[in-house]
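Taking the form predicted on its own, here's one chain by itself in structure tokens.
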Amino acid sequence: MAQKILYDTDPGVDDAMALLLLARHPEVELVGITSVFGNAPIETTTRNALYLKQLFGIAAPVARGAAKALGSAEMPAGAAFVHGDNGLGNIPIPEVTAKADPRPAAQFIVDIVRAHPGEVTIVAVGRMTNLAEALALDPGIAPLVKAVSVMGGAFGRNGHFGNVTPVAEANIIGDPVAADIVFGARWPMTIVGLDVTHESVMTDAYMRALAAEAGTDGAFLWEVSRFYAGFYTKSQQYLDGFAVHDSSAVAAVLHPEFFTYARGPVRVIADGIASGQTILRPEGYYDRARDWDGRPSCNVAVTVDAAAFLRFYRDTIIDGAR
């Protein structure tokens, strides 16, 4: 049986490769996108989802998203330095058709769930505010969800730090009120952060290949892609290559047992020179801080067989193509 996929996305190139991952897998039922900022501005993030949408066959619908932090007036400007002026890698974006769906993404949340209770898992690879927003509008929601995977957060392991700064990764820094709030609650939840996500590479090499084999998804990604992995090779990340951050928290929902984890409660740094920094306490862990006291345990990736998630990848868009 499918899962019931809602994809809460910032598009993004690889926000992008991971929605091309979910629309090709057999064994996944998208049954909503919802956009969010942060890569690029809401209007922006939007219009890409759409497209993209359009672009893949999606038949899923599109509800458009918070513009900015729970509890800010500022207006981010986003990440044009990594994504291209247009988030996608300035590739060319024709005339998007698709129109959104008229529920703001909180309460397309709150419904999709309402409408499949235990069915519905919510991969989030963007600032965590849209799910922040419905846990407000129905803190009921919660258990009522199959699960949650989310990218974001570094918590030290494999020699990784912040991307943003040395403890805080961009989703979680763009709004870490929204992301404690989120870790907090009571759904079953996976955090896939830069811990993981650097330890698996794109180069080159599987780029061409995937181009190569894929038809016009492989020569998508390949041209999407090409911005994204000059910033990797300009910011000295990666020589040839760049870093799979948003497909990663995909397959943490299709094959968990590509990662291992680490269990415990997790709180999140909301202001300070450690604002985005994300604490795991590790369960049976005794301390005589309270901060994590009655917050349910979340599962944290620590580690990741990379050769079989870049496996899994391609194979997914080739079989997709076929």
The other form holds:
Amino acid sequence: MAQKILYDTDPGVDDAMALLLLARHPEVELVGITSVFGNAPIETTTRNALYLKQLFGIAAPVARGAAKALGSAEMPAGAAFVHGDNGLGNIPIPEVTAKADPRPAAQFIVDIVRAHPGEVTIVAVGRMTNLAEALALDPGIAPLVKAVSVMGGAFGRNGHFGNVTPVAEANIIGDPVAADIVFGARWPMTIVGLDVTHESVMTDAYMRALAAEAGTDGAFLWEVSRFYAGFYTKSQQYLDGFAVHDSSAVAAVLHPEFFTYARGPVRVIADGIASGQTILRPEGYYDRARDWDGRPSCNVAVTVDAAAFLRFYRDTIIDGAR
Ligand code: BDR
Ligand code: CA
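Swap state to the form predicted in complex with beta-D-ribofuranose from the form predicted on its own:
Everything in the complex follows now, all chains and molecules, and the chain you saw is the first one.
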């Protein structure tokens, strides 16, 4: 039976690549897409989500989400230097005729979870603001969600640091208060951070092969990823290719065996120079700081079989190509 997945996203080049993976996987039933600010302002990420729905032939509705972090007065600027001014690597975007669902994302999430108790998995690959707002609207949804898989965080494993500060990853520092709420809620939580997403790299050769073998989907993946690949080269993180962030959170749902996990409650630092830091207290660890007490254990991905994951991405896209 197909897995019901709700995708919370800030498209975003790697968000678009992960959405294509969901759209083409034969055992996924996308039940909704919710947009959030992040890689670009909310108008842009919502427009991009609607464009991708149209382009990929997705039936699920798109609901517009938060424009800024919880409790913040500031309208965030986005990350044009990573994802381009239009959020999709500056590819031309034609007129978008698809319309957003009238409900705000938080209400939409509550409605979908309540309509399918115990069946919906949420994959969240942007700021966690919509999820925190949904919990505030209806705290009773947490135990009704099948699982949550988040791309976010940096736990200092495998020699990887944060990508905004030495300890903070973009999705978490963009709304640390929301992330702390979401990691403390009583739903089965998997956190896929830079510790593993920086281990999986799509090289130029990998992308060229996809472009050649996956029809119009392959051509789209090639085009949309050029600016993004350029950012990774310019910033000298990878000389050939780019890290695979958001698709890793999708893979953790469809193939959890690609990863190994540490378990324990996770707290997020909300201000100061360590703002956005994600701290796991491993299960069974003794300490005198009580700030993790009473919070549920999360699965934190600490290793990945990158070859298996990259093969899975390629095979799913080629098999589902249009
Ligand atoms: C995360 O931040 C965004 O730029 C990407 O889409 C990804 O979700 C990586 O830190
Ligand atoms: Ca994202």
